[in-house]
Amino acid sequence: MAVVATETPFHVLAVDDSLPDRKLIERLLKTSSFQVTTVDSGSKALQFLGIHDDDASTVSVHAHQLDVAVNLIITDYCMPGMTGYDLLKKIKESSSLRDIPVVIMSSENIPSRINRCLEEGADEFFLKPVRLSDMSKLKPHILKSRCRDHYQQEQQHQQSDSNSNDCSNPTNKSSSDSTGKRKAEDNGEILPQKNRPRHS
């Protein structure tokens, strides 16, 4: 038998506090083939993450030992203590995890609700009953978190190989001045010295 090499599916983080809509919400992300992992509650989420709820600067390795990294979090808005948009600004607070996407389901069309979440970093803002047209909208998020991700890194390169070419350039530029200065002392100086003799 062939062995068909498959790609590693994208983990999205799922929060919400009502089970009917957590089974819901697993059910629509594996039939469009995400690995899901779900949580009734913001701060079992944080806890997932590696970030204690109490402190939202204290983040453990834990986020970065995971099996398989969260790739998005799909959060419910209205939930009893840590509401979604309070783990919306503890997630974009935490500079280990603030890049990952974070979409925000509500049954409730309340545009300030959306634009509050919009503004706080949200890359979509879903109405239940979520559908399964609704996933598609969520890959492109993923693929432009880790395009960023990917510029980041050649942005890091970069600016390595430039220091490193700055080290060099003094060296450089001393060599070209003083080189500079011989002509300019052939042209001007040193011939006036050569003369005095003749003149004396």
Second form
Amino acid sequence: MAVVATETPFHVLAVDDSLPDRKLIERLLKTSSFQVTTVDSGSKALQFLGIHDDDASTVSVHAHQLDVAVNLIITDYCMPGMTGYDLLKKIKESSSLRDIPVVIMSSENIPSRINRCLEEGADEFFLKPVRLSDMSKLKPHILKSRCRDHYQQEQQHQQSDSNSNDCSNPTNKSSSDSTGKRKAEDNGEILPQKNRPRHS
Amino acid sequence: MDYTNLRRQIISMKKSLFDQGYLDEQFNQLEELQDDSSPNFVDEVVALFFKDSSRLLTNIEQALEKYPQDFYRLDSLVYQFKGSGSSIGALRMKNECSMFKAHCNDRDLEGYRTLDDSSSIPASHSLLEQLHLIPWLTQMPPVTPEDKEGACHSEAEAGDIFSCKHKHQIKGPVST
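Provide the structure of the form predicted together with its partner chain, given the form predicted alone shown above.
After this comes the whole thing, all chains and molecules, with the earlier chain placed first.
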């Protein structure tokens, strides 16, 4: 019996404190076949991602950790409290989240701001209002990060094979796999060989 | 009920909003995002915009009444207002906000001491109330022969729907 791999949509977490903007980015993402979760602040984003401010730098082990893989985070820059830049930093400091691509949105075209974000590890910067045409720039970043994961997995798989003879199931890898996606792997969702890249 | 006249008026109003620079192409972008899976999208975004903007206008008004003026807070509020407007394509309002922000930067708000009708931001904002009518274009049923028979106004004597003394049952769009 042939098993057809069902293509799971990529999941994007969108962060914006503005009500109409959240509606707009949600619609843009859904129209582009993404699964979307929206939150209105950086701290809620971190909560959703399963880490808390105080232990962002450690691998968190919480019972309610990320149950659904997040493939990309898109956030507004100017938000009260935690800015998009602050959120970006926290994500990059987290060993479990740093490989998730992050896109920053801003209504202001300030080159020093843009550079600062890119230097901190943001993958892309969108000027608001965000348009449908911007959505096509997201998938390449997701696929790039998955390729990186796959390569890292292969490396580790080869190493553990040569170290011990057991064919360890990659889904049971130790925390050296540093993305927030590990939990979802048990469903075969993430393993690249079973999951063909989505075509837009 | 013959919707032809109403439809025509709304289309003309919409064109006027674009021609006079109250709306820009971002509004078209919103319309393009509306489809069968999200049939009330434009109406929903516009409703959220007004919900947001009424809150912001109240806060701006309160901030303007304080002495000494908190320019930092005012700047931040107008920035949010501008961003909100920009997302729905409210071009004129966006520009009014930019001018206001420039005055904030110069610590000079003489021209904007109170938000009364003569001030530009509420004026350009209240004109946008007309946006509530645009989604009706997609909500109105197509014109049928029965409509023409029972028409309250014939095309020849078509009057302004807003001043019609008959109570028309018009099913408007769903707003959140």
